[in-house]
Amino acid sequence: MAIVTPLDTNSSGRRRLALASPANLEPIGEIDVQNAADVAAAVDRARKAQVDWGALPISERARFMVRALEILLERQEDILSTVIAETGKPRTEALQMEVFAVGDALNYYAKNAERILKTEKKTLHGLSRWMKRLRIVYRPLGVVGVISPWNAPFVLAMNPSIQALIAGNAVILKPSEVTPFSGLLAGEIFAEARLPDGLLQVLTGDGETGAALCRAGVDKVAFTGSVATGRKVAVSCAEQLIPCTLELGGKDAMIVCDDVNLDYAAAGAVAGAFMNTGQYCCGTERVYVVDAVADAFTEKVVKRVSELRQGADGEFDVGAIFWPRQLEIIEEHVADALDRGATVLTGGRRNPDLQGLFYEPTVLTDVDHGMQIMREETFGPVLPIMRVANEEEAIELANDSTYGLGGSVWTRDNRKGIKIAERMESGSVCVNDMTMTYGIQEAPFGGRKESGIGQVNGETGLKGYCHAEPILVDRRGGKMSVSRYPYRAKSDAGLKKFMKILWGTGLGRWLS
């Protein structure tokens, strides 16, 4: 994430921010902080544009997604260079997490949205099936505000926008103030795809702009970011009685069973902890390994970590810390752990050989739940490993957290892995892989506890950008209304007898 420096206001009175790369500290651009008036004007344009868009068949909306996919493929290098400049992440991660993932989302929803949002005809239970017909129609909400974060700035701007758009909504996108150019690329791609004006607007700015968007009369807010800011978004939406989805922080646990393939588990731990420099919400932040294999597992992890390359140029595995405050948090957590008796096996400091914001890939042992490193979100390249007596203790400790976003279980026995996963208090769990549910388009993704509200992606997420409207049709043209009102005591007595037959006998319950 880029380093932000406030500048003087511009001629229109808006605040202005200068951005610099976290990897080499070089300037990368400036942005205006758009204010409440700018937000209100954008929502007004979106409201007008959405009417015709929402009336289009989904197959027509899908054509714009296909065109956007074609442009994505053409502009891969633009996307990669922008994301890398703003975040300092490795090129391979930018390609996989940002470009490939967005292409997959565009293709998936273009192909499947019509099926997912098709009007449903429901067969009713009991006697109602002879008297009523039910249809459920998925109607767009209207205007959706998307507030996206800095750690995966292109995919987390595009993915919710794609879903909201193909469901028939207009979108106001407010990217993080420290990775705004990745968000602006989303607007450029859809503009090149000839999306009608006003349907996807990108507003640059910081918390002022985001707060204004939450208060601007949108019909839903999709927010990805910190727990603290998520609470503010939730309060704002609750006061207006509008829905929101909140993808917040995580402290994902990895459980390593005693029957595990140690090479696979060690590789999974390293990838889960150090991908994106540990700065993603479902990164592996805690490992609980059964004592019988703890030494061998830890040795393999340390060996793999020692081979990781950290840098800013060329081919490397671990990039920069995206912003200065995150580097401070990482240092605070490691210092607290060391003060309380933890041991550093590798890393444990800022990288002295690199110019920007770099923290060495770090492995800690002798950790416990009295340490910040095991309780608070670190969001950095640090892997704490805690040995446990057995799998029961691992499950108990994994659940001992205010977070509940993702997790993983490692075992040769998939059936056992699933049983353990079902007992973990997590929004999702992977068996024998790092937490990667967000990248599976069919899977709903969301957190429990302080990790969020609601789910995104898949059928659940796409339908979340709609109002499911039940339409109930009387099969007899309204004839029942004649005898329903006014009330009569004789009718009450008849209903009581009918209920006794319907639910008071086995045959009645079977028929109903």
Ligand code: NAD
The other form holds:
Amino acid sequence: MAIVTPLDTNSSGRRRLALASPANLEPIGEIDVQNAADVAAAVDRARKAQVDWGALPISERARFMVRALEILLERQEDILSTVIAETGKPRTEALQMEVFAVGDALNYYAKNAERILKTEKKTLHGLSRWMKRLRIVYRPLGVVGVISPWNAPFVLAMNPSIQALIAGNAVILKPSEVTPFSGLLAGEIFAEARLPDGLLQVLTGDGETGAALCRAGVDKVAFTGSVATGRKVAVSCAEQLIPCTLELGGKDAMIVCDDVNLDYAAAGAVAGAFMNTGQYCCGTERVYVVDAVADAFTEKVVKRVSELRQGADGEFDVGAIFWPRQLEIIEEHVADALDRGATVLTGGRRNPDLQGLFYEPTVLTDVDHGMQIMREETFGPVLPIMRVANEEEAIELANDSTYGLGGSVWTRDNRKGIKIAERMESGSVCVNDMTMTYGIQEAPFGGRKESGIGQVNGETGLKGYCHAEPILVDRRGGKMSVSRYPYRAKSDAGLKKFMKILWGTGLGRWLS
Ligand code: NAD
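Now that you have shown the form predicted on its own, what about the form predicted together with the ligand?
Let us now look at the entire complex, which starts with that chain.
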């Protein structure tokens, strides 16, 4: 992500920020920090625009998503260059994580939202089925505030916005102040797709703008970012009694069993730890490898890591650290680990050959849970590997964390892998793959413990942008109401007898 420098306020009194690329430190632009009045005006516009949009059939809204998909395909190079300038990530990562992932989301929700949000007709249980009919209607919430982080600036701005929009809401998107141009591009794509004015507005700014958005009368906040900011958003939403989803940080564990295919597991560890230069919420942040295969596994990992190419131009595998503060955290965690007895097998320092914010891909061993590197989110290209006696110890250590976002298990025995996955205290777990659940549209995604509240994506996520309204219809046109009053002791006695027959006998329970 870009390096941010505060500038003087502009003539309208808004603060301004200047941004520079983390890869080559060159300036890439300036933004206004939009204030509470800007946010209030945007919410007002959004609320007006949402009325007609919310009344459209989902199939009509889906057409806008298909148009946005066409624009996405046309403007791939703009997206790539914007993301790369702001983050310094390799082109292949920008293409896969940002462009492909957004294309897949646009296509998936355009094709499936109507089915997922279709009114459900429910048959009631027991005798009520003869008296009432129930339908559940998925109604848009109104205006949704989307607040996004810097590490995947295009997809994490677009994905929640697509879901909220197709569900019938208006969206106010507040991208990270360090990657605002990817967020602004999201706005341009929807504008080119001829989305009606006011339905997707992008507000630039930092925490001031984000905090104002949470308090501007929106109907939900979809937040992705750090635990510390997530807590503030949660407090703000709780005070106003509005819902929020919080997609927060993680410290994902990888468990390597003794029956593993070592080549696959080593390759998976490297992809999991170094993709997006380790700045990936579901990145592999710690490995527990069973003693019997620990040496062979570690050797293979180190070989692969030492072959990774780090750079800023042309073809390379590992990019820059997106901002200076992250580099400091990485250095602090590695220094703490070394002080407490860890060993560096490769890397372990800033890259001396590159000018921007580059930290060498690093592998550590002799680590333990007394070290920050095993307990706190590092969010960098560092892979600590811990040897454990057996799988039980691995599960225990994996769960010994305040985080619970993702995780992975590596074994040739899928059944065992699933059993271990079911015992991990994680929002999602992959068997024989790095954590990639966020990219699977059907999978609900969200963290446990401090990694978040609620889930995004898939049916659960899409329905989360709606109120599920039960509409209960009396089959006899309301006739029952006439016999409700007056209350009589005789009727109470009748009800008691009825309950005894209904739930006091096997036949009654079966019928009810
Ligand atoms: P951050 O919390 O610093 O910022 C996130 C967003 O919140 C930014 O847009 C920021 O301007 C805004 N913000 C700041 N203060 C605010 C306030 N008081 N009220 C409302 N909004 C405010 O996070 P970051 O550093 O941009 O992102 C990195 C973090 O995000 C990491 O911890 C990473 O694990 C996490 N993350 C989680 C997921 C997930 O899906 N679980 C995905 C990506 C990143």
